[in-house]
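Next up: just one chain, as structure tokens, the form predicted on its own.
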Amino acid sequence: MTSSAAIPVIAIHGGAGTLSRNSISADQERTYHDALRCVLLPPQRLLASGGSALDAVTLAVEMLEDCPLFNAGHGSVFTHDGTHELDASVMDGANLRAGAVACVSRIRRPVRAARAVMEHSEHVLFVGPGAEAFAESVGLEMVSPGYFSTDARREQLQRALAASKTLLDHDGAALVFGNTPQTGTPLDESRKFGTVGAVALDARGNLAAATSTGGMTNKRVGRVGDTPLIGAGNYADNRTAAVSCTGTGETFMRAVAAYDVCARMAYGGQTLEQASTEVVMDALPALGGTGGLIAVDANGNVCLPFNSEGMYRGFARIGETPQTAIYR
């Protein structure tokens, strides 16, 4: 059960990756910290006013989807065929309801579509044209696929095609920028996983999680990773924790990573820190998995582990100054 003294909290991530601290200026690094803080403040205010965890994580991920610094929504990467395929999921820990969409290219904010699936259908996961038709039927904002494109992402694809590589999430930016002071990114984009996500605990003791991604540069059309799969990249249960993952999607799917954190707590009696750390530092590496996760438990504890050199992350309790970080 949730402690009545638990302070509502929101935590977010913008992807994990390896260290390239020497490749950027202090101003460029500050840009990412500022972006993370800007995303944390509105859901922090929402929770402070008595808003729900579900509304808080939806709002946070919408803002991350709208920020081209991260590989979700506007600024998503390209598939091998020069298209976009976006995925997202949402889960309500109060009742274990969940919704998700995969391989969509016309829904402006996929996280809203995922929530609509949860709230306005009897299903959990819609894909492709069916997901888009559903989103349109419930009045969500639709855009042309070009809305998600940026010149930098298109150049990533061209470099990846020339190198005949499939690049996890938005790793391909390294083929455009390299490790130069002009990258504007504090993580080495050649080893970066471009999922975004949020987890929250509200004043009523309810937990929620939301995750969204633009996929992987030069991926085969139709490939789906862990982000829209409940239990793999996203999970929430009031009895244990809310979890959002970022990393090598196929490994997180095989490990059922998000659910594994909650299962270790429910059946093994582990704390949030013990469960999250063992999944990220032991279970995933045993399968060759790289990345991290963010999690909050029913008592308001927050854990943000990763086995790469860095992860864009932050959290904000109501009444406290938001905390953001990139490196260890």
Contents of the next structure:
Protein chains: 2
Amino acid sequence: MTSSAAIPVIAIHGGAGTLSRNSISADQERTYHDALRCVLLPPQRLLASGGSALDAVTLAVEMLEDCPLFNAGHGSVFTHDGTHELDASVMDGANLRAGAVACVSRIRRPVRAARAVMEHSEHVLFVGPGAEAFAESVGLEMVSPGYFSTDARREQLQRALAASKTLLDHDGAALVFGNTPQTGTPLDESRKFGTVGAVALDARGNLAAATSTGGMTNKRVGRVGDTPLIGAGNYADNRTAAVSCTGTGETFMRAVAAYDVCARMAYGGQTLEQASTEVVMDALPALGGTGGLIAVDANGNVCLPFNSEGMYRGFARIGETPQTAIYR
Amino acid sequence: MTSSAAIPVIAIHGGAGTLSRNSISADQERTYHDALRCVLLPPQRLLASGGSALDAVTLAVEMLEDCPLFNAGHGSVFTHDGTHELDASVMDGANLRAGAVACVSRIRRPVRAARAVMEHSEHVLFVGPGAEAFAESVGLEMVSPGYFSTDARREQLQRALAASKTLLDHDGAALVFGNTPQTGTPLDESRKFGTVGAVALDARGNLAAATSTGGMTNKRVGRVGDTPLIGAGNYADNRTAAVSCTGTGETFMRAVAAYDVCARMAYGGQTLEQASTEVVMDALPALGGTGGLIAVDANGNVCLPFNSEGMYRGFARIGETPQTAIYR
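For comparison with the form predicted on its own, please write out the form predicted in complex with a further copy of the same chain.
Expanding to the full complex; the earlier chain stays at the top.
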């Protein structure tokens, strides 16, 4: 049953922020483009073979969680107390089912836990040890909290503690991708928002969205941002759009940013581009919000707006070459 | 500076559900009406003397938390593990500031902690021990978890464990209000949704909303419902409405119910009554959602729709006699 003639597409983001103060070599920039492209290819193939949007976004976010370049899963930032607290969410636009976990530190791939909450519980959101107990009960891979740590992120925490301030994301000069030390990153890591996400349209016309984060360096223990909150950092509804956000989480929560894109389309008759652009360029800045979002609608339109200087992003329609970008 | 000529008003709810299977005496029913009226009077006086909508909803929810008839604060239900996990949120419609706490068990009045998160942190949501540490750091009253326990709620858990199922709220035959044992409640406690909430309009035309809950009897530890999630169980925006929800939390989260009322008004040009009614009578039932909400707009319109057989509710305009109701 095909309700859409649109071409299936996957879009991803790896955080938004300002341009790096350091000059970045072409090699360093290429590392990020390569990472984004590597993440786009498997879900693109999955969609081409008739896979679901839900599976495509889960797969993309799992890969982003596994990549230490991005602040989610392995390579997550540290809290003030030197611990990790990860959040993730997923939503199926076909039936508005959703699942999420927050403040977890032992689940290797938080997005899989979010998916399990959606599929194997009556609930939508579990937090803390209860979320971990649930994930363990359904057989997900558990790790010691040290799994998420990297030397680069630990150094960031030390610098943040020394500077005695909360960094909204990670401030790392030396990030490691694979075994290759990186001495710079394209976006200024002290003013970048560390979230990853994916949205997709499949051949059946179904939309889905998934989002995951390692939080904020030096944040207070127990703080939860927009990532695991359905409607704030993540939303999907076949009738309107699938949306994944990244930015100053609190403003996205107050604006209910992801759902606001859908509401403007549903009730105001706006296009995906109008709705996404107004949320990112008008509604969020009115609250002091910085960041961006990725969105796709049932016609296969893709919109990747951000009000910061850059956002790690990319998309791939089936049968086409993946597109990746960092700056405007 | 008065931006509204509307009469200030406070509205409250104490949960929604089906009619009790037991026959209820007039005395028992009167106990609930009296409790609702007692909660309405102080915020009504506060609004009459020029107090803010934010202070009025905080005060109303504090009183509902203190009253053991309702599932929030003292008199909260037990989790499967015999513990308490309370959630609360508050939002100021004048500036879209918001605060919330989830999964807390040592803060006497969770709504005050939500208010403190809004006013004394850069964040919107804290969960678990981190939320308690924050509340303690700002001087809020802490209690031992036993403070929230009542014999009636403990008996409910025992019955729920025996029946081996999760009760969506509390199933209590013997609730205690003050020192008076109650042998029945107007709403069927096994099919009632235990949340309390308040919305208000003040003389300056500002709107505010607050919501609080003790969760679900026999729920899994770590499950969080719609109550502490800005946009799901609680929202306020001077341009549209203040909304507080009660019902099957997961469906309210998936529908982003509280914000959806505001979005229908903002983008669809609906009235408060149209928007509130469509959310409760169409959008939520489409997801299997049961419950209701209370809403007020900047013109002082009040709407208290529910799709269950009853909802503990009431409202009071300044200078008028408070109105309370349970059934349709």
